[in-house]
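Only one chain is shown below, in structure tokens, and it's the form predicted alone.
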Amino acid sequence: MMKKIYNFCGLVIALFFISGCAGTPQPMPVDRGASRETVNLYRNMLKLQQEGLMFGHQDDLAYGVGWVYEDGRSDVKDVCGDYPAVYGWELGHLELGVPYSLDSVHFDKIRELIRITYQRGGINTISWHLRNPLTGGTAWDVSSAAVVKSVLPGGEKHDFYLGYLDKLADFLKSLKNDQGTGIPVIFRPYHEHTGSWFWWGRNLCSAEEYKSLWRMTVEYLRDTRDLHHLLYAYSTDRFSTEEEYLERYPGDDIIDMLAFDLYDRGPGFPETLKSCAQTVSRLAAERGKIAAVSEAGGPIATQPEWWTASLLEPLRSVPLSYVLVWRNPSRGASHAPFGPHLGNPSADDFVKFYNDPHTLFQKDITGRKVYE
């Protein structure tokens, strides 16, 4: 039996998508040649928002704090005894042809764990820091505002960026389950392009190409790779208004997911996450698309309240698929854990987290089959 007790509203809306109305198409992914449980997770996700909010992990399964490649062990479940329902994972030099991520993971580890994530009934997302095709610098290289356009058809690396592409869909192809069809997946490059700190951020390319960047990708994927296990989410960093949110928006034919990642840097955030939560809300909902915090983090260290005070009361109220939260490198990492683990300050906090009828984890999403 569940944990989570939904409120009345959620459940008649979600009656409402399984059962439909008489004339009335359901939703349907941008791909209209997708997959059977490529619609199905879609359905579902849109369905669960309305119910709940799934919390989600960057690598949750590969590594914690203080240990990597532990088969079954997950900081998340060490904390509460439960997985979460979403599970993020980097592709960042795949397109090197290199064995591992920038995050030192193995691919065919990714790839087993994926495999591992869908077996369980829950749902995987791919982030992509892909390398400067034009200078060979960092995905954080952005000494050049010309890489965009030189990718793009005509430019002078689009065939050596198609060759990029190629190796990001030869691994997304290997994607399968146990009856040789494609795992489903949430897609979601070209993020936090609302800032400048990647090569496809807001000065170092005009709207017009960084729209077209997206439409090349997609249709390359789609169209001559055949991919159709793919949903595709557009991913801000934090903004101000609808129309900043949208300004590069690329289209409603090539977008299954609103979605948007912000960072708990100091004074004023849960006033801004719930001010950005409710923009992308609203916008998804007039679009038929799924809502999501695609990134977050914050001083968990040091605020040992921030699961229940500054992440979770801004969002109880704004209907969203899931809140994923950035990893927890095991050693030597710039950055501190982004999510709860054995012995940090927050964990009793993220205990009451989990146990609130309003967040969403593995179990809570396992016996609702998404991909049926």
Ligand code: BMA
Contents of the next structure:
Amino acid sequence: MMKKIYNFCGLVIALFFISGCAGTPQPMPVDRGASRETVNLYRNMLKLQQEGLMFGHQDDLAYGVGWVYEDGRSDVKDVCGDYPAVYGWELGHLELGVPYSLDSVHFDKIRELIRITYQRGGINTISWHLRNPLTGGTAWDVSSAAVVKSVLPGGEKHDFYLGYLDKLADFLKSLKNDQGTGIPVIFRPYHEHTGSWFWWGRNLCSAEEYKSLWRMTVEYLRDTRDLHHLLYAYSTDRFSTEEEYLERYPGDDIIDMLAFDLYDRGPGFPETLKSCAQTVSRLAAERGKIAAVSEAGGPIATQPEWWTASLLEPLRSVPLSYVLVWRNPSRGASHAPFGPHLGNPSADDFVKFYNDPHTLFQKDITGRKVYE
Ligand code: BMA
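The form predicted in complex with beta-D-mannopyranose is what I need now, so please give it after the form predicted alone.
Below is the entire complex, every chain and molecule, led by the chain shown above.
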């Protein structure tokens, strides 16, 4: 009799634990073999997006207005005294096997800065404006609508393209912390595909081809090259409807973050930003995924209150992980700096943006230990 009671108690305790664990499944990235720190980053980003909006900047630590490679320097820090929480890095030209990117940043430098960011508790995201594998032109070479098809299995450039992915995988594999494990990064390839200015854009391939390109890439990096420190981000350009946003979505088993890029190109920007953000935030929440504005930028030289009026207010009430503004080229780019910098008329407003309780910078997230 006693034994039966013990057995019964054991059963109740076991059921309690099983139902407790099964009842609250923890969010998982699409890579079920993702490293512990990658899973932690994913979960912490999901939590943080309920608390505030992280600020990100492309190439922040590599160069800024009037400077290149100055240790510890950041245009954002020059203006507000703190580093961004999120850092964007660009790997275009890595596929060519050359030492520096299309934006003249050495890949060794990018690796070093990704490590510094990680050690500080910041978050790294990677974009890739890779060359056109069929024509040999740039990422912007849209002269052929056969490129995506040519790199898929059975296509004439498939093996050649795997060579590009191998160079990428080698670099990603080299992103290691002091313990020798991979530094988690958000990988955001094939972006702005709702437009038609890159070889993977809307008019250059079918929806099925685009989705297959994504699937092939994730499967190659994760399963063939055994990389388990990546979160995968899907990011469109501006869009009007949910259907348009999702038309080329590769699937919930391929994507960890739903995002979009949106630049301020004139009147109506705040309204468009808000409505795109609301849609993406809702679609991400329905899927238990992260939401972000993966690229943004505005006319900060002529609209001194752009940071608070055009960027923060539209996004304030929308749960989003981060907004990342694009780079501050030192020279020779087709656009003005999108990030704050000393002497820019918007600098005071950026300090207001920084001081607003809704925005999160490096100091706000260091204590949150996003990898733990
Ligand atoms: C674009 C511009 C280019 C740059 C490219 C990749 O938006 O900034 O100058 O080469 O991104 O970073």
